[in-house]
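Only one chain is included here, represented as structure tokens and corresponding to the form predicted on its own.
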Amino acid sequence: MDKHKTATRATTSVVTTPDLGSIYINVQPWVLTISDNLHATFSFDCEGRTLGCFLDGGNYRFGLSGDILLKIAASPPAPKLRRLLSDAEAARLRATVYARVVRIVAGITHALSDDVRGWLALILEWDEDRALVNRRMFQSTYLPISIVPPDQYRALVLQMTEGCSWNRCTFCSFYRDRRFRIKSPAVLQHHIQQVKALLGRGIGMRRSIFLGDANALIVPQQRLRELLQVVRDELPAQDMYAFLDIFGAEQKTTDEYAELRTYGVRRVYIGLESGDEAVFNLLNKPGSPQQCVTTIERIKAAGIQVGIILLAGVGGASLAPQHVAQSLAALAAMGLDAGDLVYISPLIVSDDSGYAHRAHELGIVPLSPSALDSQMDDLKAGARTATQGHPRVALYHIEEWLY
């Protein structure tokens, strides 16, 4: 593969040998996938970096960070397994994938085009030493990227801000390790250039930009204009997406949101979590459910789409009926349409979290696993019927995030 090329046309090749059986090579513009007799698959970006594999019943996602997430489907009622591999497990898996690919390439390279052989040669450059260099490069480019919405899992993440301006929600510990910081235009430009160097041509598969961290759009409008212009100058083609908390979202006018749209901001994600005041107050979130409703109306009036996040399981058994009823009532009042999203995310908190302590003080009994599943089903079904504009409704498992 020519190092100056940006993408390759889509092709599929099948090579059969006595030793290897049938090897399928699927080339998409930015991703190459190798299938070993349709039993194992390995995918790579156009820098040769491993993106994922399916091997021995496990589905593995390889993060740009060097971490690897394992997902294994289970038969109901058992939950799907989701966990990060340990460093030792990750090193063993990388070695296994590398050895498998070396063997496959040696057996089939004679039957492939120059472009595909070039891509495979790039893949073979990614031994353990190269993976370690990439991990160190990632760590010098980013702070930990705690979470993004599921539809942005393949976005290019830019940490325009660091941390969370509120950082006191009882159920969230994502940003406890850092102070809130707004980058200057010069620092943001340097960060973007680092990101470009890290990804190389692999940046081509990332078709949108997610502005981190927790509520990047809370930046005062004049500074925000300057920062968004830096993004546009460095990456002119991609649409932008970002989280924003309710209180921060309320501070901007419809005209200011319309201005953000001219810079390429296409969707804002807001964690309503619950439409019920009592449940909402357990979370120590800024704002209120009613403020969220009025703010969503303002954002949508500016032509920007929204993503609304609801927590399943919050408030436990005693508050479950009102949590579901009031959350669906809030969604119904927002005027959501087909361009919007509603995410249902199961509550996951540690035993030493502020939420766990508060729930214990109030005698709130957590939902059983079956009751939690039932509430997620109720919220999903209710979100579809309560919103006449037919937004997309989906589950949001935070354990599945990896960058």
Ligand SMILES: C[S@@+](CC[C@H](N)C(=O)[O-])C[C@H]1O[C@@H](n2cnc3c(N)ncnc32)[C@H](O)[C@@H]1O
Second form
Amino acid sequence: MDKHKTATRATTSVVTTPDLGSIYINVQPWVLTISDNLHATFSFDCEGRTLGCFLDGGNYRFGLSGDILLKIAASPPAPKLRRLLSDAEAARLRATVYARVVRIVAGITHALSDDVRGWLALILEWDEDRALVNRRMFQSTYLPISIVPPDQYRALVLQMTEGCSWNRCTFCSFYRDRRFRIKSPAVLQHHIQQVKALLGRGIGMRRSIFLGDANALIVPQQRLRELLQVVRDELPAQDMYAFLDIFGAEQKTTDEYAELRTYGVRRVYIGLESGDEAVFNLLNKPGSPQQCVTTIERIKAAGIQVGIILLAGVGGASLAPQHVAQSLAALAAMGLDAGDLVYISPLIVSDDSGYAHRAHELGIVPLSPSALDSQMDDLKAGARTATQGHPRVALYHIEEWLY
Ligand SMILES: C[S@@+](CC[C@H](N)C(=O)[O-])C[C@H]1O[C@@H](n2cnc3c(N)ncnc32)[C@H](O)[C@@H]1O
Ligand code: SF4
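To test you: the structure above is the form predicted on its own. What is the structure of the form predicted in complex with the ligand?
Below is the whole assembly, all chains and molecules, this chain first.
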């Protein structure tokens, strides 16, 4: 493939050989997929980096970080299996994929166009050494990317800030490994240049920019302007998205939000978690459900969309009715519309979390798996009714995230 070009339209070629059977090569503008007799598929970005594969019933997603997430569908009511591979398993899988692709490429290369042959040659440069170099480059570019919202899984993440300025919610351990820090414009610029070098042309498949980490827009407006300008200069014309906690969101005026919009900020994601005061108070979150509702009005008045996240299962069995009722009431009061989103995130509780201790002290019994499923259904259906079907309502599985 020409180093400066990517495919501009989708094409599929099928090559059939006695040894290999039918091999399908699908080329999209930024992704090439090889299907081995429609039994196994392997996809790659335009630097040749593996993005994912379906193999022997497993769906593997390969992160830029070098981590690999395995998902196996199960028949309900059994839960879907999701787990990160160990380093040894990841190395074995990379070796398997590499060997399969080497064999396929050797058997079909004669029948392909120069462009596709060029892309396949890039894929074959990714042996184990290259994968390890990429992992080290990732680690010198980013701190772990703990989470982004599901609609931003294909975003380019920039750690404009690191960590969470609050970092004390009882249920959330995403940023416990780091102190909150705001990068200077020069450090941010260097970070973006490292990100560009890491991704190479693979940056083309990143559809937006997600500003990390937990509440990037909490930065005071004057400093924020300078930082957003650095992003604009380095990556013009990309829409920007970010998380913001309720208290941080409350700090800005409508005019300040409107200014963020001019820099390309399109949506902010806020964890309301619960509209019920008693449930909310278990979480040690800054702000309150009522503050969240009034702040959302201000953000939306500035033309910025919102993504509201609710936790399912929080408050256990005893607080379930009020958690659902008050959360839906809060959503109804927000005046959400078509560009907004509502996410329902099933609560994952670790035994040593502040939430687990508090719930134990208060005698809160967790929901059974079937009660949790039914609460998720109630929240989903109720959210659609409460918002008159305008925003998209979807599940948010924090264990499905990988960057
Ligand atoms: C980065 S966090 C929150 C963003 C922002 N700092 C805030 O507080 O609104 C993103 C979301 O992940 C979800 N989350 C965090 N920890 C979780 C857990 N243990 N189980 C399920 N969801 C969790 C919460 O809904 C949270 O709002
Ligand atoms: S939920 Fe948000 S504010 Fe609370 S600790 Fe996690 S990232 Fe920080």
